[in-house]
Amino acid sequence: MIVGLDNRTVAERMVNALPSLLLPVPTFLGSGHYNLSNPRSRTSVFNTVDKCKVRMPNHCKSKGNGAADIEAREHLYLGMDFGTSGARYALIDKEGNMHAEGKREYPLINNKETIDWIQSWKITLFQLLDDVPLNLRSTVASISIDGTSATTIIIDGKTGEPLSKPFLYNESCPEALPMVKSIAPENHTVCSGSSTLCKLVSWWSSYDSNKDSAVLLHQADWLLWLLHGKLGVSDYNNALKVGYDPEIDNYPSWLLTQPYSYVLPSVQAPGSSIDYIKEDIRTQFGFPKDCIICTGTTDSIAAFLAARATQPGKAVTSLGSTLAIKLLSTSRIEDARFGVYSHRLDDKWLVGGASNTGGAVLRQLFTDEQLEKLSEQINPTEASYLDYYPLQSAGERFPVADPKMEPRLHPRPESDVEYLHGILESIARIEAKAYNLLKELGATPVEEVFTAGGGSNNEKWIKIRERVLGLPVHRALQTEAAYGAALLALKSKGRIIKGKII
């Protein structure tokens, strides 16, 4: 198996504390019907993947018998995942069965020697919509999108134009950190140079553009806005790192008293209906008039939803360009000293963080073919004597928050097999350190790990991680965040009554 990482050119992966992200959706009984009046027919979003079977493994192909087959099927739900260098879509039915899926790399449009991410993301969004099989588009009932956490876009609310370049997920604004620390509670999630709030404060202090009509959006918010046209709507997973408190379901008073608080978006639960798809988008691509656009989430939350880890102690490690950890816990943990934060899921908390180690480092050093051949020669039962801290560049977020941490990838042995083994095992040690840290901080101890992302394809790496973690490690049944985003689109099902969104 390949170590991982889909064929992408840069690095890979650039609900209201309402009790509803472990949300009630159809329980799929033998008849396939959902009784709204029977509470026993309601279950969690996670359970919608129980019967998941990928019906269309190939890019942009559809399965069926034309119009008659479409007529026999019920509505479909479209999710899109926007990572660091590419995006995916997944199209599912109400039982979680996959009807179509596909991926696109971002076109790297240069603008004065820098990549114009705004245009790249926009082009890719419309490419994905066009990739949805034409004969299935009329059945799409709702759409949701996930994006990279803390990727921040500030736009002019009057013109819709960006007021600066976007602040990417891993971008740090250390100059804003003292100001943020002076207003936020000690060790709050926003007290990290890469937090959304630090990016907002940095922009507020540095840019001379007119701020009167400024609106802050996260990557997923902005992409969804292109589809629904209502400015200033976010979800409380994305808004966490700008300071939103999902426990009180509001922005805290220490944030609302700041002069830039008017820039903050309104916040809803992920999967909440926002509005119907814009008419020009609908007619261009052939989606139905009653297709709903709903709030999204972050890429790692979407991957967690897709992986179906439903009990406290269950965790998901996403091995993409970076290493993201999410552990379902009965306790909320927030500690910016270590890059640890919690998202709310019903009466539980999704605790974790994201390290800058991961597949991007591997892609710098090896081709996909090399990764596959070298991995086959690794003995995962033997510990590597090499001790690395694999990073693409200086800076680490979790389990150590150190923007100056340097990569450590030497000494390099003569054997490439030993070198790859050492890197894979070193990443596994970072993962183990992360889970041990969460336990020390008071989270529910991890009992089982599901793996998502491109790195989940490498069976040798899974066995190395099992040995290092001392825990069972499994490849998630669904490994793509786009599938989790599609589950959020499914969440909005049933929100239309007599032509109105409720």
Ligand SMILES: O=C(CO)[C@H](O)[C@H](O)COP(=O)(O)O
Given for the second form:
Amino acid sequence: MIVGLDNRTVAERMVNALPSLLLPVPTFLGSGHYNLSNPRSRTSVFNTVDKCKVRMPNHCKSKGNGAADIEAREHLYLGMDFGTSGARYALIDKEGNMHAEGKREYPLINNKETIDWIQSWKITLFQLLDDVPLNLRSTVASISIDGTSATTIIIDGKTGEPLSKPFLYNESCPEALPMVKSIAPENHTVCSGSSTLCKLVSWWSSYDSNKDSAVLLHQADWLLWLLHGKLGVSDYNNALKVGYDPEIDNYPSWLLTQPYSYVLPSVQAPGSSIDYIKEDIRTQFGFPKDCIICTGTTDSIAAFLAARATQPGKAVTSLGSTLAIKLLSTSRIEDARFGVYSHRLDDKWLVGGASNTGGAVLRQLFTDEQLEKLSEQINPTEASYLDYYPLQSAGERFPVADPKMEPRLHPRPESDVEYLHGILESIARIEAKAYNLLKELGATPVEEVFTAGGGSNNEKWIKIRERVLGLPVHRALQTEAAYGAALLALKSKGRIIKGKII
Ligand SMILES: Nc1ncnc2c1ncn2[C@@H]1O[C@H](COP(=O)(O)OP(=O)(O)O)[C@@H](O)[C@H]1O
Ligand SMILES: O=C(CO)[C@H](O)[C@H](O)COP(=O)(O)O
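I have the form predicted alone already, so could you send the form predicted in complex with the ligand?
In what comes next, the whole complex appears, and the chain from above leads the way.
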């Protein structure tokens, strides 16, 4: 709450100011309005159905006076997850209790014949900040964001404007692969068409204007930069696929000697304090003067953090739009032939990879409600005779790295229940193949799997996966990556004293 201003004034200021935060203002801004008596019941300021779902857990429910019943000035920590199909936020306290959470679908803004993801993510960022309950914002001590891995944005460091469209996480630049393979060690993580380095090399070879002020950012870095304003800062999870080596805490010499190395961001540990939130954004939304923005991570690592699996052998499978696997291992494994790489997690390694199979294929075929109804009719103890490789389109990253792999979703049986059972079981088989591959490559053998992402809501799928994997499989206590990002913000709790980060 901005001291001295009532809800109405703050909400009015926000509506009036919101477009200025999103310059250039997209043309689709509707004549939406706020119900000023209670801004949280507002219709969307955009002419789309209000996608805002804000949930206040019971222990924060107001007690008649409209203010959530939390100790005055208790610090809260805000995490935001920018996944494949939408974005979420989680607001937690130092014990990890949830004080508010919400989600937004990405507004699909068309720019010529493609989606303007830059505008969509920017609008969604400020919508999520706007969805944080007004009376809690003054308690937010720090903010972190996770994004899809290897989603790459190259901007002009002078103007802040993108120098090309973003390269999405699962986009592949095979034409750059020979050049990358010629400089990197054999089977290095960057030796994959969908690596950030392949995207950088592809841009570098095709961009024919002035590149002198170019800066490479990952999706989470760029969103955080909008909030703190210090250009060119990343974290060692997001920077892995451009070639950063978290073991030596630096870029390797074979990369630093490249002509484009100057565009690479500086790298800090995830959850490191970067700077205070920008003053104009702070005052528009009512965050406190000492609100710190800290480095983020990737969405599947945030999901791992949310599951709070701390022992080697524990793993998290993120069943989101994609199937991302993270196994906590004492040994570091890397083999681009299979799309296997290791992210650093403090003094251990998160070994795994990300398949293009997963929920996005299901969403092409069924609504979430249909998934629920059809899944109820599946007997998870029975094996499906159907053998599919569910992909949205050609190309697989892990556990088979084959940019030409074709989807296999036929023959389709008469019964949708049987069809769904076959798809869920086939994705479980891919998951089992992935964990077996990690063991063969020398990672700590998996002994228990926690599930994150939208697919974690499907109890029958969890039972199918337990049977196929031959392991205990559970739904994680916290299934949203946004909770993991909030834990990073909590971790940072760092302070910046006299300009120095403590
Ligand atoms: N009951 C369900 N069973 C299986 N998959 C589901 C179910 N409900 C949602 N999903 C899948 O979850 C995915 C969305 O999960 P989410 O974690 O939000 O994805 P992302 O963050 O990758 O966008 C969708 O692709 C959807 O198909
Ligand atoms: O599939 C994805 C989008 O959801 C990303 O690739 C996912 O984040 C996996 O990448 P990483 O293992 O680097 O976190």
